[in-house]
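Just one chain follows, in the form predicted alone, and it is written as structure tokens.
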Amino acid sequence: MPEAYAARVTKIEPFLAMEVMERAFAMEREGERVLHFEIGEPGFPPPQAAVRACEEALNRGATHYTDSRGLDALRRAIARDKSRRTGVEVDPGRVLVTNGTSSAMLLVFSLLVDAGDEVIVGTPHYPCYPNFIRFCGGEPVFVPTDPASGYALDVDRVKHAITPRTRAVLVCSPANPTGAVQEPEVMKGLAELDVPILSDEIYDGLVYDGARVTSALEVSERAFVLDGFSKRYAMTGFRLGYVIAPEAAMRPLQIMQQNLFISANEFVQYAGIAALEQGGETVETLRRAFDGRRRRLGEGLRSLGFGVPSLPRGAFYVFADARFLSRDSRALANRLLETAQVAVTPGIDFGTAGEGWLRFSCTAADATIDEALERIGRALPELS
């Protein structure tokens, strides 16, 4: 007989663009040479400081546990950054570090939701949010975006989603895997919902032509914030986020890390330190390099034929559509994997309004990403 788990694992959908690495792992391990072009990995070295950081506070012993809710310093290190790139002041007394943004969303859901409530999501959407929202018991409620306005969220159609269960709005900006910056009124628009916004923010500072991020702590006393250090300073490894929440969700966030995680770990909190202290170039080279890299891409896909209606203005995602080739994103994926070598994220990850469209990270060097490109050109005729 079978074993009988918990009702709510069932209700988690694989994460695609784990699957598709982990696939083109495999394949490597078999000898093939696989482009990547699936994952959210930045692709270049975290700051030097951080890495010394880390090393410096192995050697002194820092392997212990720290306050549940961080280190002092890092936490006061957050709310200064925070502060100079938004403008409002924040105390360091409503920062939670965690390990990584994910520990810090299921916080914060877990806060939130109750059985049968709902979040809404813009959609397409990073496939996390609707897995974290139904382990919690809850339900998301989507609003899709037009590819044609930029992947504006509509407030007009968020407040016409909203119900008696309704227990946040969820905004990812920049987007993954649009890229979409929302736009000021737009963000003050859904502040005016009088509905808390958990705003995923861990693309700041990765934004384009002249695109500048509004945090909701900007619009809304009410606000979540969900931030790390994954993608600004490529400290994915390091597995470091934060969640900056109203002071009365504070005590109860904090009883939850004690229980879940007790903390975050030690020698890992002194890296963020000085990423937030040093690391502003690695941030810069890195903005510099997606803002050509998405250009490289985007025009070479839209060259094989694929659909780039706009490029990102942030993250460093080309979401493309697929549909002249197939409308079956997750077969186009894995056939574009075992043909060409190329492996990418198929769009149904991102919900059913990606499906039939396919996300390419162009966090790869411009040599191979001129490899890629030339790959899925002599694969075409395989893949339609």
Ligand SMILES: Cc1ncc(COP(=O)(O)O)c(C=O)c1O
The other form holds:
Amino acid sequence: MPEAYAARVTKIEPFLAMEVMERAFAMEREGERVLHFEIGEPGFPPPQAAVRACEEALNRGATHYTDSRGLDALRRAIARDKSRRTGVEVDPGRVLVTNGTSSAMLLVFSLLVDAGDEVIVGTPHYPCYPNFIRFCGGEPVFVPTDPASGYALDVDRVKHAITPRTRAVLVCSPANPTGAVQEPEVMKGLAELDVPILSDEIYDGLVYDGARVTSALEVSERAFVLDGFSKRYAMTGFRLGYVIAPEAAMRPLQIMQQNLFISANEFVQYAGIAALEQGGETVETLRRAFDGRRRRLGEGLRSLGFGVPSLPRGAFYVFADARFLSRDSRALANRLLETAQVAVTPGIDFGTAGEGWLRFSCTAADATIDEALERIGRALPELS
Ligand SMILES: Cc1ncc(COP(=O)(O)O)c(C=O)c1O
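Here we have the form predicted alone; I need the corresponding form predicted in complex with the ligand.
Below is the entire complex, every chain and molecule, led by the chain shown above.
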């Protein structure tokens, strides 16, 4: 990195899931047939109604800036949807619409974190969290979670990690990469600590075995809730997300949004309204498909010798212990890509607690899962 660039850029790491995907794309341009298990793309079409609403919006010229906080109708639809899912009345005035949940994350971390501040993060964790925190000058403080307890966050350990510099406790439920769904007692325990909860609820709705997500909105009035359309509605490329924030935070968030992004794309926001109003079937189709695939993939990996302590209760990933093959997950994922043309994410992307593990997205169809398992099985002698 040339010295002329800002130091903050050197503080963040590449997002390895994206790096693997970009390498797989390069292999495909060379004519190879890669099976994709590396990226969090649902692998289904978005709701037809969302596509139609987007087309119609483009055709009638909805191609402008909007209110920086989002279209009124979308903010109201989001508030209605979140109220329905949580049972907590959400004021549309507390909703700010962004280009993907990722942009909402940048706004919230920018709001909360000054140089030297700390954010507590349960780990294994979504790779970008520590990078956002460091980008804002802060430090992530990791609290390990244990596969044997279903990756439950230990409230006592979180409490002991709090210092005068702690600005938030980050929780992701259902979680990427572990599929953990935090119990109501954990969420209540976190709410009793004297720091705001920053709750990433992007996988809410994609749950199995009767699991139910407890939103931070149900337990705390100080919570910041991140959510979006990428996962539930298979709308990753639309880049549409939002934050629900305490009322006092709305004005500074709005000012950052005005300056940094102006607004989310107008025609995409119309797609969001349609998804919320007519996309329920898509959510259920995805949920049912992932439910079957997590079993197929989890059990298939177990039969090959991978450790899958428990099947995910939410989200759409199987996080598998691959230490019988290698303790270097990055090298292992590379070898898997080269020898079997199967793309997976190295566990180290999710923190040092994930080293030696691999994350498989359950987003490929059953036949592709079977083919990948066969390819991995055949490549095993070369992988260890
Ligand atoms: C936990 C989590 N949060 C946020 C995101 C990013 O979401 P978006 O596509 O809305 O920016 C992802 C994407 O994989 C994720 O897994």
